[in-house]
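The chain below stands alone and is given in structure tokens; this is the form predicted on its own.
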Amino acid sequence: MADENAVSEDLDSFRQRAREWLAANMSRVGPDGQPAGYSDASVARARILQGKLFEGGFAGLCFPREHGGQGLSPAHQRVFNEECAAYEMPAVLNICHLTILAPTLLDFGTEEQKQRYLPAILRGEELWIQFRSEPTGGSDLAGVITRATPDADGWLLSGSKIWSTGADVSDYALCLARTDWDAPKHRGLTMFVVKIHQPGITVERIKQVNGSMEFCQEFFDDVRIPPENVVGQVNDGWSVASRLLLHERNSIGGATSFASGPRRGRSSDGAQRDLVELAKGTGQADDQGVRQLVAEAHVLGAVQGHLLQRVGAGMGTGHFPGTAGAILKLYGATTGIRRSDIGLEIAGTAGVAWNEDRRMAGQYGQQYLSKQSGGLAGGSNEMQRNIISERVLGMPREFAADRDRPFGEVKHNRMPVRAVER
């Protein structure tokens, strides 16, 4: 989403400028890449690195100049990503700070909201997340029961959200809440900007089976939201949420133009090298079955790369609709699950119990525990298949008995009560 009025720099000179600046200002990373975790330390470091990119003129390459970006093209971003691959980058900010929340604000925010928030986002000063999923909602995002009630000074927010990555170390969120219970469920929602650390909001971290605590649950007890914090129109929050989901699918699938540098974790090539090292480290490098598994993982990665280029190009030219990002999201999720299976199969018992010498094998055991998460983040695989069939292929919509009924008349779960303070 480049600024059409900006004077664009040709790609060759931009590449040279980026190459020289990176060499002079950023640290190179080792062969193991950057840590993939979302922790206090990684977020603090990412903020510093994002600030350096901003000062150097390399933050928000595809964001408009008037909102703190560089007004350049997706091609410039691709060039920069190629040049910065060997350097330490604020990759933890790519999903969802830079590639989901900031583009959604760019699409639906008022001019005042864009001027207030986007430059701070691009400088790394304010970290954004999404308050979307709910503890009783399952995959039915439109079934939101967190409510925002009109008040003399704006709105009062009550309810709960869950699976919010990094809420404890973030500053702002886009929060979807129900504002009209007499309207059908898709037409009674409103999107709000919510400051996270303020009276009435309790953030609780969730410990997962692998020890990670990057997910959080939030409880809202009559949180005051000023009227200027509505994003889009009152009761039209589904339009904003739909665009947010589009950006999320593109981000997870790899088709976004707003990601700067590598994504969190290992690249496809890096993951391939890891499997080779795992086979060698477990004494199976000459095993025919193991070699077939490594080859399968390599083929999956190669197909994913070509699919990304094809679908990304089609979306860029308008040949494919924006919803085609669901194809990339679905493929990435299903192949991610298969790669986890392959990794654990090669690791064998060392992926279940390991010592210091078998740490790599243990990592594949930990990945296996959370392998299904890729099929849920950004919408389940079943939802992606519905999107592809209905919005890409034009097939008839799936029947929904509650489509035109007032949400207050529809059976739904109740918001859970927060546990006693521990």
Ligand SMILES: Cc1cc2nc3c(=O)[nH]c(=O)nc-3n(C[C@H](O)[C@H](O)[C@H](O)COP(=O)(O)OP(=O)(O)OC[C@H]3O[C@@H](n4cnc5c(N)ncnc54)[C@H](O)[C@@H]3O)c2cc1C
Contents of the next structure:
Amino acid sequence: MADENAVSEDLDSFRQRAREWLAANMSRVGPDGQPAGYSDASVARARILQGKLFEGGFAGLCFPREHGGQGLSPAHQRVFNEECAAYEMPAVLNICHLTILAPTLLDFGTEEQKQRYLPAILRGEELWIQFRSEPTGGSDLAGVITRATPDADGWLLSGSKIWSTGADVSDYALCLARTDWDAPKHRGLTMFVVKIHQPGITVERIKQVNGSMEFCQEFFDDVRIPPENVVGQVNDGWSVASRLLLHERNSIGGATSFASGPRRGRSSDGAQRDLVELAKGTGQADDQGVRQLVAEAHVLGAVQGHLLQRVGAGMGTGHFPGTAGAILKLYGATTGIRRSDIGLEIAGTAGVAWNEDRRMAGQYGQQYLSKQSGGLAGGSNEMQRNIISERVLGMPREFAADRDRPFGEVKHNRMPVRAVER
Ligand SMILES: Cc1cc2nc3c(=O)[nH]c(=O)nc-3n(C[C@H](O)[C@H](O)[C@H](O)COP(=O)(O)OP(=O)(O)OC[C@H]3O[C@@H](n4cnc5c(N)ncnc54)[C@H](O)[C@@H]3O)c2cc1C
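Now that you have shown the form predicted on its own, what about the form predicted together with the named molecule?
Starting with the chain above, the whole complex follows.
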């Protein structure tokens, strides 16, 4: 958030300055909105756009000035979001680079780490992602079995991570690894800065059913990590990982102030307009059932907007704990699935096989294939429900037989053979 040394500029003059700069320096976007998704081309373009924002003094509005940001307030960020909505922005960098990794470094990095990495992040020169989930399961994050072993020059990392969005086109990752097998599972983890493209790391892209190649799996074969790359304290990586997840929930739920423009792709307003166009384009604008579906999607979007304002404001004033971002994330994930269903129902057969004239219907068909992703990314819906019950409502913690026992002694996952044999 805004630092104490912030140069305060009133919102009206900031709006005017932003409006003029955007008109002079950025391109307007068409009806299809911001480009979304990781690819070589989208990331290369995003690096250029982020560099332009930095040069213009509009990158990292809520990051401290001493770390390359502008030291402004979330209110300035909201103003800028309104002004930049019609312009091409580096949206692909918003999740995870700017709203998850950078804020976690800000919270837990040493002063040297912040000076070294944050300005390069805000300039779009070095892109960051997260090495968190493992092939044996992502929900049980405290059970990670990728290991970092101390040696004379720092640490040696071995194991495997998966579902790392954009790893092949990025530069650095925050990686959670087990450093003490005698400590209970939450107390033997450490978070490291890992340079992605270096000897010992193999990055493989994963092709999904919808054709997307955003996900990667990485294999670590005794990767050397210097001692200064520990983030937070050795064996206290759980604190860093918990904060990272908090930033991720806020980011996905829409409550972050660390990036400009849409979190990913189209806004819900844009999606809403699309459904009306889709109904018209498929000749169903007068169909009562279809009108009901469009109205339902509209109501879900409107409630989401109000929920965001209410919970976002509550977290800002301390009325709600930071973990309340789980409410926003859960709502977005569950209603996102319903909205995907509605889109495909209206698109009908054109959502399965389409031509250029019916491209919009095809988009709903493609979206349907990944409709579950919002309920997994950044922690599944079941995990959000646990967080809401235990850390927002204060209900008793779920029983865990392994909580206080040495991790090496409790039943835990094993790295799949393919990963350890490489
Ligand atoms: C779009 C997207 C982007 C992602 N990006 C990244 C990334 O950049 N980096 C990264 O490291 N990971 C990333 N992930 C992975 C994500 O963090 C995991 O998918 C998530 O944590 C769930 O882990 P899993 O897929 O292994 O499912 P599992 O943990 O195997 O869970 C499968 C199902 O079982 C349920 N379940 C598991 N345990 C319990 C329990 N104790 N109680 C009740 N239900 C339970 C889960 O809720 C889920 O429904 C991404 C995922 C998606 C979809």
